[in-house]
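A single chain comes next, written as structure tokens; it is the form predicted alone.
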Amino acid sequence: MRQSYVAALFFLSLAAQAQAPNQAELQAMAEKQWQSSLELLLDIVSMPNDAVYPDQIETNIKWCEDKFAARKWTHERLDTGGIPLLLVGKNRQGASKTILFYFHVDGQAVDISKWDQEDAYVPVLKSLNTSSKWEPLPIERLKSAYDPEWRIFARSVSDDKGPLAMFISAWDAMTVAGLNPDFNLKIILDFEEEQGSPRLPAAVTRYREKLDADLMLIMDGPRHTSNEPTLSYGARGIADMTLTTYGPKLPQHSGHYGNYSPNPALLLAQLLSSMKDAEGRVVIPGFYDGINFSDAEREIFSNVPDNEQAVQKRLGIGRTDKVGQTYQESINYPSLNIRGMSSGYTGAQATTIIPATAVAELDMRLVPESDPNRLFGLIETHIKAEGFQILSQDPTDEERMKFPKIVKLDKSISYQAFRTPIDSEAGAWLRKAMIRAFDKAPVEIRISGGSIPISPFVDALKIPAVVIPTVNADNNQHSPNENLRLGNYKEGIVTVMAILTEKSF
């Protein structure tokens, strides 16, 4: 009885503290909400969410609508001509500022044969045993015990359903404590992010007034590899290109036509190798134009506590590309990556042929200084200089006879990069909240290496955007055995509460 009375006094005192609970108080709020937070997390990751299957996504949309409606938030589906976006909101009377949060709720496809559990949508609690193997624990252990190093294994638990569960749990904890932000809140929920959010840019422009805000906060992606609280002030954009080279019209016997019919795999390999030097730098003239770093920017790079030797050991690489002097500098350049190649057959299916075609898929990670259309133009100029005729479709018989070397080129731009200055008003405001939550300054990253579809918001709404990553860096996102460390889940809840209780910027 006395414990209940003390707890009541504690939360009443929070409500009287101008909505700025300190580190200990934030942790106590998260602890009080912990069991229901776990139930929420296990619930949300139990729903299949591959956007290739609209019926799966409809289940997830309805779940989100129900959860926010139960908390008296408004919700509205925004038609996109396909899978809708979901906009939810909570207004604060008299508030002059609005913050727009972004989450995505869809997930990567699952090849369960590669997972160490029977179903990726049945969450499993695991701990690391003395042999450094992840060993399942009864999920009921969560009701009576806690170890921050335990992990929940399930698809989308880290990318990106875990962060959404953090936000909802933080809101519930604040509601119990009688706390409210002094700004309006909007959340846009994307259900096609893993498919490249193909309808998002047009929808943002169409619904610009509904999405209007002063700041955008994105809860996606992992913390810095140190697992310290992190803020990332941008993300690279992404574009892709598919190159197809041609040999004989049909695969031919390598004995009969070897040394006579050109091999498209060799042609493609030669073309790709002409684009980079031995140390991984793109040699196409102008590719890195506009990328120059000031002393202040290099200091930002050096302040990130990267352990590059540990990263290289974890990746199993004995050397690195030399695009930048450090990891942080490297991801501030645009990249040109071969993400896959195919031609002929290998292994048990290998046959002695000259293949008919060879295909390479490339992706380019973009920084704000790199216009993808300009980069595409530079690449096309380079390909022509290598003696290739560029086509947009498979060659006709006439074209095959006319052009010695042919490449079919398909290209697309998913979305551009964005970057907000670290010394901005938004940066100062978020730093203050993070220091209050963890009693130390966060790791601050100028731009992250990955891509998220935020530039359409930045361009259309004319607002700054900052990423608040919360999950563990070794979470296996996009891969088998995706997981979320329990300590990160709890600290993510604390992070959200700290931001929502920070005085409006």
Second form
Number of protein chains: 2
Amino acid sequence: MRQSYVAALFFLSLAAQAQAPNQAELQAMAEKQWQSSLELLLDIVSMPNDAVYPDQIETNIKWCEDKFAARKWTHERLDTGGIPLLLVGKNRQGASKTILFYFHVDGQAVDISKWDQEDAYVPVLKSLNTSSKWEPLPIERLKSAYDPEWRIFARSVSDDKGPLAMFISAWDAMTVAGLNPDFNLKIILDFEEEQGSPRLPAAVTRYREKLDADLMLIMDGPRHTSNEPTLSYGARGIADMTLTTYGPKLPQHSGHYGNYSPNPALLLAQLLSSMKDAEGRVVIPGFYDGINFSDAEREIFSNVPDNEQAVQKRLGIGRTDKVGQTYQESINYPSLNIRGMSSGYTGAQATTIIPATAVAELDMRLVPESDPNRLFGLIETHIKAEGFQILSQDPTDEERMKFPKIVKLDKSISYQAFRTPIDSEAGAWLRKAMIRAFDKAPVEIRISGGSIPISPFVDALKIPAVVIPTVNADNNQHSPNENLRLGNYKEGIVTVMAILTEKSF
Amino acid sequence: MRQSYVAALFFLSLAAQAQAPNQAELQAMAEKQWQSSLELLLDIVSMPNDAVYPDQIETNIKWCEDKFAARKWTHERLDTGGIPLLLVGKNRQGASKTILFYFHVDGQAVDISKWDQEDAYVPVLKSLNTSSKWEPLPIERLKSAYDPEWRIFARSVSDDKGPLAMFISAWDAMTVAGLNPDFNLKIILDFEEEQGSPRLPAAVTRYREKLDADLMLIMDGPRHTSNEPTLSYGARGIADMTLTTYGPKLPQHSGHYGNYSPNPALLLAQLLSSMKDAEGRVVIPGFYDGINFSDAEREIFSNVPDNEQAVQKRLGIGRTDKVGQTYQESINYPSLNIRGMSSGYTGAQATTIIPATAVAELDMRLVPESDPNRLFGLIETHIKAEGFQILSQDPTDEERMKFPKIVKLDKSISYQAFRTPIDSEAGAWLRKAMIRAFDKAPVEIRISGGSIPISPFVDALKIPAVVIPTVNADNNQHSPNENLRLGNYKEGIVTVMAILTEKSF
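Having seen the form predicted alone, can you show the form predicted in complex with a further copy of the same chain?
Whole complex next, starting from this chain.
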């Protein structure tokens, strides 16, 4: 018999059966779809998607509308007052439950000078050579060969366009196999996630009825570093703060006024270092209040097969901050991170001045116990105790003379954390689908370190939410040379199919 | 009698007399020269002069060669292996003494976006309006009007092209009056001062015989803030240091690794804040060793008519560092200043990362008691005591895993301090000339805060050196909107004439 005939018979039998496809069947479906899946992936990452540029985003929105329209899904732009959200949907006749998926389509900014390729939006296929360097391969190789260890390098290929391509590919593979989910599907597509989704919380409240669902599944973020199939039951929230300290009104000659005019960079260094100890722990009283782990929770942490030595080696760090005893414990605490700092000039631009200002950009990752307004309050109390006057704008001449130490504080809350219990109905249902797909229990994470704008949905729709991460952890997300391992792309497609073919909860 | 006839008679009588010109006569000479002096000033500041661009500097060197050749001075480029020095000279028959003047012709870089004019090399005339804002006036106004409070705004107009224009104007005025100095003159012109004069020390040693003189006079830096005629008997030296701290090898997602990967900006903040106390005093043991002031020295400090309240108001600082009890005392100590600091990104570019590195640029201003190698040694001992491994290059993977805290330290010494005793022969001679010009004793400063590359001359030629500062202290030197007060320009010309007409010491 010819191979295609065999395949046709196989898929016919699959559609006819009531049983959800098993591991081998899911694998075969993914194989059949593979070339189309690759085309889709290379296509989606070819569009620049920095949300600082709305024109770039419009191209991405249109792409999504076209792809879902072609598959006979409904689609609707939800006005936010800025870049819109896109809601797409597909109802299943007679279904009583609805699952709402979330992806984001925008990407981090690109500093191409730091990438090992000419254009972050022209995907490059690479393999690791014997000296552990990523070496380009002709992209045409993908038509005739496959190695799960090969990777596609492009901005957003992991964060978060790859997962969307997995979903569409899984849908197509199911269509080919004549399979349909047992529930209604909605997908909300966010185009400003890397900007902190500033308009999303209000939009979720406004469009609550359109978004209504029974379970939310978020496809974003990396698998556990073991690269085993993973379920993540929450994500930290995020808030940020900008601190500006002041020296002389204008930069001054460091000779004439060195030892006389206070230096804003020193003030900032002193303020920042007063907030954390040598082990990276926040020393502001109350910052970690409310966080106490039960034995059961500590067991959840220790069940995660972290290879911390390997992680530290990959990051090139000879020690870790000591907020928690382990990696899992550490991300169950809020963080206070200096993401940027500047004063005067460094490198070739450095000149002999006392700078006029110094700026620190901080981000806080939040857990459900750490209300950002409470943390802001604690930080402000601490800053005042350090002798600083807090202002909300640059000081006037009078304020400069009146207050010995001044800091301007800008703060903003993007969104809170969310956390769904592992021993919930949703957890049991997803675990079952994952075991069918991979014949082993998934790694289950209580809360993941990164932030995704899900708490507005959880709060407005009152539904559980679980993250289905699929991409490799070493994908250089938010950095140059972002990449997606081909094996992860294929297993991601299998993961989506397993969930979409699971009998409704 | 026609006015020009009166003037001619006056100048004839001046040339004939043995007496050096008195205050009124010097004033008249400056007035007669005024229009030419202005043309010269506007001309010299019209040439871009950032020594990062050798083409710009070549234009300036040629300009100097032409101007001195036209006045029948000798001129010679002194090869330094890079941008040359220019030595110009004029011998006086029978003179036994030689004075060596120093000026620099290069200027600070320009960030034009921060200037209130379109081009920092197109000088703009401004007057202060009733709301204390500098308002442009048509430059032609200078042909028919004069207000000592008006200012010319242009890069280098005070630092240090204005003083060179004063010298040439003074020379021309003396030529018109038929006056000659009683000694030989040499001028060394530096075209890399704002770059720290990296090739000057070696060149001074190499060309020691050509530079040989009995007294060195440096025309650079601002007058005392009272804007009274000033003599400065020394200047702090300068050395610098770049500190780089390390976090993860690549920037990492602040969500995934916040609370886990050490943050280089925090490490840098902690290291910097460990070096100084809240009052800006260096707390590294031994840093201020060897500096003790006698009663006589404290009297020198208190004789300087500082209006510290006014300085603080101008700078917009509500307090000062407490290295010294007064401004004068503070600049008689070495300084340790953070001139630049950076990590990750700030402002619109900020992204949610743990940066890979953080960099601080430090400069140290030196006094004769503070050998820079000794200070570097103390700082390195301190950094080690803070738990850092010091490297001279970026860490290898092995070093990253081996050392919990790493700092890369780059250091360089530009030049040492110099200080000539106020009660020296040179001091007495200059004081006499200044009193003749202004009918009052000059403000005398033991050491000025800024650095000028004079210690190589003092060390190689074994001669006293004194600074003759002429420009207004609020000239925005090293900052946007650098300017020169017209009254200072005119008094600077008078100052040079007074010195050049003083009977040889």
